[in-house]
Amino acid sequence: MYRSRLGTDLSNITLDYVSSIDDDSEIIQFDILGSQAHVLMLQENKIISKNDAKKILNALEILKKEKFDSFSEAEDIHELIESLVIKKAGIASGGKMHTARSRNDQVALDIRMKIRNDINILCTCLLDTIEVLVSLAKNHQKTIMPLYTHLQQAQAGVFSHYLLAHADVLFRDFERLYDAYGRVNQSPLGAGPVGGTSIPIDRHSTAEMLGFDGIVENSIDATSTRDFVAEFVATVAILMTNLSKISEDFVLWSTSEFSFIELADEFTSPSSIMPQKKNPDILELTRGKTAEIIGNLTAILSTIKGLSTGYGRDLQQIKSSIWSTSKISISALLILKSILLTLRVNEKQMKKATDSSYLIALDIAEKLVLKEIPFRITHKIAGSLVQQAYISKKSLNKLTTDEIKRSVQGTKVDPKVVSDIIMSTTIISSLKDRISFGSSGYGEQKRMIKDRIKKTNDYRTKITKRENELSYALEKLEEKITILIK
């Protein structure tokens, strides 16, 4: 149907290698709206007809309920609704509905939907899993377990101070995708091929009709940049990526070696040989599905810099990467939270690896300086106590007389002092002791599960009202429709 200008139609090989027929099926309603909402704006600033529009929104409300079958000697979804909307409203109407309109904004306009959607689903299956997170987190705020560095056992902590952190990490996450749909949704509708058009449109009124909060204004820019696109699976790959450092945690502590957890049942794999494996395949695939965000990232990325100003036919191809970020990235929340709400935690695991080593070290060097010894001595001392207890395969409150003495020595720190500390640090003692604000003493889980309480709530009323004034805007746009074609 575009090809008026050129002698003949495309091959089928061609047409293959062109078609983006079936990466469209993501943004046919899209389309349909982009164009009910475009027509409704024609008709009211009288550049076509009421009746001419009447049959035209017709058609497309048909459409709307149809299913499109992936053949087609079409290029793309936008010509092949235009060309069905010929078909059933005829070529005197149907061939008015593309007026002041090229498929360059039309597909801008209908990626920017989508991903305005995407982020607005995204945004709430990250508080839906955050929720989860610190109400696990309230559950398991006296759950004693090692923090980590460098994978060696490095402070006592509890089980909630490390839910929290990564409730705290998915926030940033929803802040990110929730600041990027303010620069997302913005209409591109109306800026033509690239540099506008003679014909008296009015893009504020189609904007506001499709629950834009206004216009990319320059009509190159709108047409040509995708820059919204590479910000939104940045975010994406973030987030993704966070999800996969969890998924990391839970691989390695569900292994027999640790046994800190325990995934259900539906969320494991058996061998195909070995009858007594349960194997954490699902967190394993998000990891790796991790890898194909960032890889879509990389390709989008890629176009996006070979192009010049302007729009380019390469910019069809990233369209696959969008949807396949979006899909991907909305299960990957979907079953993190699933995982938690089934998760079986071994608290007597964790506090076992918890005792077995000497994470007090810290608190007595700490207590030290609270007698007025410089830091870099107490490091010292406790130092040597660790070395001494680990030579003599015992506790640190299982030492000797001499072998706290030995560990002073040179210090002139009295080494009844020092016992008396050791005898009176415990790992309790040590998360009761544990104040300073944000640490993982016991009084702060309290107040901080308290705060992502709150902040949660705050977040959902924001996305709540967001989505409201969108499918408000959706609704007026339905009515206008269905009062223009009764």
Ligand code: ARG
The other form holds:
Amino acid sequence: MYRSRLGTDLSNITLDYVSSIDDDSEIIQFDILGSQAHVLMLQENKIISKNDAKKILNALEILKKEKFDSFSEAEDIHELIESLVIKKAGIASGGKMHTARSRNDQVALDIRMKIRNDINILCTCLLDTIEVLVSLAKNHQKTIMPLYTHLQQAQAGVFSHYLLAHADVLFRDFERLYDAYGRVNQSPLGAGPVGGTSIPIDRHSTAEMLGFDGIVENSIDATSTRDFVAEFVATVAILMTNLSKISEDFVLWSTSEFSFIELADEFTSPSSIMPQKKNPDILELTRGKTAEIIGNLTAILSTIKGLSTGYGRDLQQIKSSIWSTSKISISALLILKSILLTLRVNEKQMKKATDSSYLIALDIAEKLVLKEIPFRITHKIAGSLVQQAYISKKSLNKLTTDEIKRSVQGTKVDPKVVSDIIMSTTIISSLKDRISFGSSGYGEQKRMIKDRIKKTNDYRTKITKRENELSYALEKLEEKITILIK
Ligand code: ARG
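I would like to compare: after the form predicted alone, may I see the structure of the form predicted in complex with the ligand?
Every chain and every other molecule in the complex is listed next, the one we just looked at coming first.
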């Protein structure tokens, strides 16, 4: 439709190479809405007549309900929709739709509308998953488990503490996405190809009609930058690395060696040959798909880093990376939520793992510190206790008086004090004593759970408000259209 300057048409193979029609299926609805707001604005500012606007809007309303055939001569959805509008409304009216607009501001608009929707969906999915983590934590405040560093048992903890850690991570993912929305939800419409237009359009009015918080003022910036895309995908890439980490823990914990958890059958796969297998494929795929999203981010950053200022067709290529990022991350969150809801927690096994080790060593050292012995000395004593217990293959409370005496050799510490502390220290006592803010202590679990429930509710209110603002704007737009075409 646009090739009057050029001698020949594109061959089929070149058209296929150039076309973004397939990727554009994700933005059809946004493109139509954008065109409707634009046409209303043109009419309200007397740039086109009411009759022309009516015809165009009518055609667009019909197109909203139509299924698009991806086979087309058009290079992209913008060209296809314009040609269909002209077909339906006639060139005299339909030919005016693209007044004071370019595909460059148009595609930037569509991408921003798509991403802001995806952000809202992701934010809700995040809150849903956090809610499940917190409610699971509520049930596991007394479920004792080892906490690891270097994948070696480090301290005794409780499962709720672990779950709440991931809830906090996901809260940060939420906050990053929530903030990014503010930069995404700015309208580029009316920026034209790059330098604006001589036609007296009203960019603020289209921005408002489409539910934007503001406009990307500078028309060069509005049409040629995609930092908002990179920000979105980078944020989701971070989110996915967080989901990937949980997945890795669960893959490990569902092995027969760990047996801390069992995944519900619907989140596992069998083997084609080994009948006994129950493989955690779904979680493995979250790890695998995270790599794909990191790849998407790399593709986007590599595309924009060398682009000279102003729209370049390279930018067309990043769309599929955005769509895939949204699709994967939304599914990953939905699936993780269901996995958590159906998870069987093997409390006995978690506890057993703590019994067979010397996880109270630090607690013993800390109790000695309360007797005003320098920590460096208490660390040495506790280390020696563990070494002797380990060599004679017994637990700390089975150490003999002589062995305890050996542990305090060279210090002024009374072995009787050490012995009393050993006898009074258990994993349960140490979890009661763990009082530092944010620790595994029993008391802290209660406080953190209460706090996170409140935080989830506050964030829900925020996201609902945002979604309502958006649907309110779009409803008003629809009303305006209905009134005009009536
Ligand atoms: N299909 C293009 C894209 O997705 C739309 C913009 C085309 N603009 C242009 N000047 N060729 O980016």
